[in-house]
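Next up: a single chain in structure tokens, the form predicted on its own.
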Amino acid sequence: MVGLVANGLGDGEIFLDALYDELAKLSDLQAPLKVVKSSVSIPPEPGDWSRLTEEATVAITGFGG
């Protein structure tokens, strides 16, 4: 599973969704595990971090601004 971590600014989440769509064209992927952080200056919430580390094989993070 691919984790997508957005910081909640600008179009970062839209970009990560588009990137995932392109990756899904190249490989048979499950639905992504999406996390939107509440602030750019903090890590994901503990529950989101647990889900990412337990369920995702790889995670992509993006900085929208």
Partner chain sequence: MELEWAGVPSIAIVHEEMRGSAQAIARVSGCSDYGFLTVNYPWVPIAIWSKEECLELAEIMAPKVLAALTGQA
The other form holds:
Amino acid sequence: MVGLVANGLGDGEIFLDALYDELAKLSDLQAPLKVVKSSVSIPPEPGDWSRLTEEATVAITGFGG
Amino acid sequence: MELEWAGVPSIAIVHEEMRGSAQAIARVSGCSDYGFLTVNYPWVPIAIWSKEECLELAEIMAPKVLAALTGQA
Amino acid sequence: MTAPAQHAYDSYEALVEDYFERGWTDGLPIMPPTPDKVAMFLEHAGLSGGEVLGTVPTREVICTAEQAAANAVMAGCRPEYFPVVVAAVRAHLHPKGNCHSTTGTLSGAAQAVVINGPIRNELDVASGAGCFGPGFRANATIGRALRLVIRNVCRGIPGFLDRASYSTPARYSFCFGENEEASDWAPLHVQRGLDPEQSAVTVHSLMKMVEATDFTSRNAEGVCESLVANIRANGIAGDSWLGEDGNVVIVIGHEHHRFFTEEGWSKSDIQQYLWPRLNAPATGAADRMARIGKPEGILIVAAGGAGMGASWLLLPHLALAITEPIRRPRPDAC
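Let me have the form predicted together with the partner chain next, following on from the form predicted on its own.
After this comes the whole thing, all chains and molecules, with the earlier chain placed first.
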């Protein structure tokens, strides 16, 4: 399962969704596990973090802002 | 990086103009060799992108992300 | 600080505490203006202590080079910065720089000092990321020196002749360089008639700083339209005393600058595009006329780092932006 971690800035979430769709064309993927941080300046919520570390096999994040 | 520490292979996508900042974070976190994928102009550093820009960039980045996550980069 | 005087102190701390007590600082510690340091500063500018840099007639103020040097030392300048401070003081004390009004106003106007020419790189004046400060000695101390002159020589003391309701942290220091290397744009001082190799400062009275963000435009015209909208949201009243020569300074940020250079827009092109749109009649409270008498009155400066799709508007108080050459004693030095 691919974890997508959006920092909530700009249109990063739209980009990550599109990126997942493109990856799905290139590889056999299950559904994504998408996390949108509740604030751009703090880590994901503990529950989201647990889901990421327990369920995701790889993760994609962005940096910036 | 924290996802990596938690055992989840990860890749971070960074604008070329922000690479210095990202590398600084990596350095202070003790991961100086952490790899980043970079985006450059014409995509501006702040991701207020049109839907078309998002889709076009996603198409370009997907093979690079796949290669990085599968160790084929 | 009305007359040269020698004071002896047992320690640096005692000196600083006494300066605080006498009201000779901006609220931050200063460097001691010892006679030898003041002399060294004057030497770097090739000036005698009695040289008059300017006056404020309404305040019975005559500002000498020695007074400016003492305040430059106090601000933490290096001696080689002093010619820049001298030019900034001369510019600020130009009659149309309007020291009395811009440092006494209820609105708390500040002074923006823009440095151009080769001296920027010699002195490490920041013009890129973070250039509005803090963090850069030349920027911080040159801007602070001008403010200390305004306080200690021109009597711009809060509650006395400075009647600002709130004032602004930009009054501690506001100095930056133009990023002349970012493109082939004519630097500000060249647009104002000086030679490219002649270093210069431009001092602009600053009523209000507005960040003109535009993350979505992808071309020069789009950026210009957002600049127009942002300026007109504030309006510029103009002033009959300033006549047709009023100014606004627009600091074009890195991300916006890219569009102009990609499309081959010069500063003059931007001025010509903006001017009629700024001067168009108001259509409501949020769309006000920005009275700038001539396109050349719109001063375009390239500065700032990458990342933000933003430029900064330095909206004027009742003064002209004055450009003053930086003069140094050695003919090959400036």
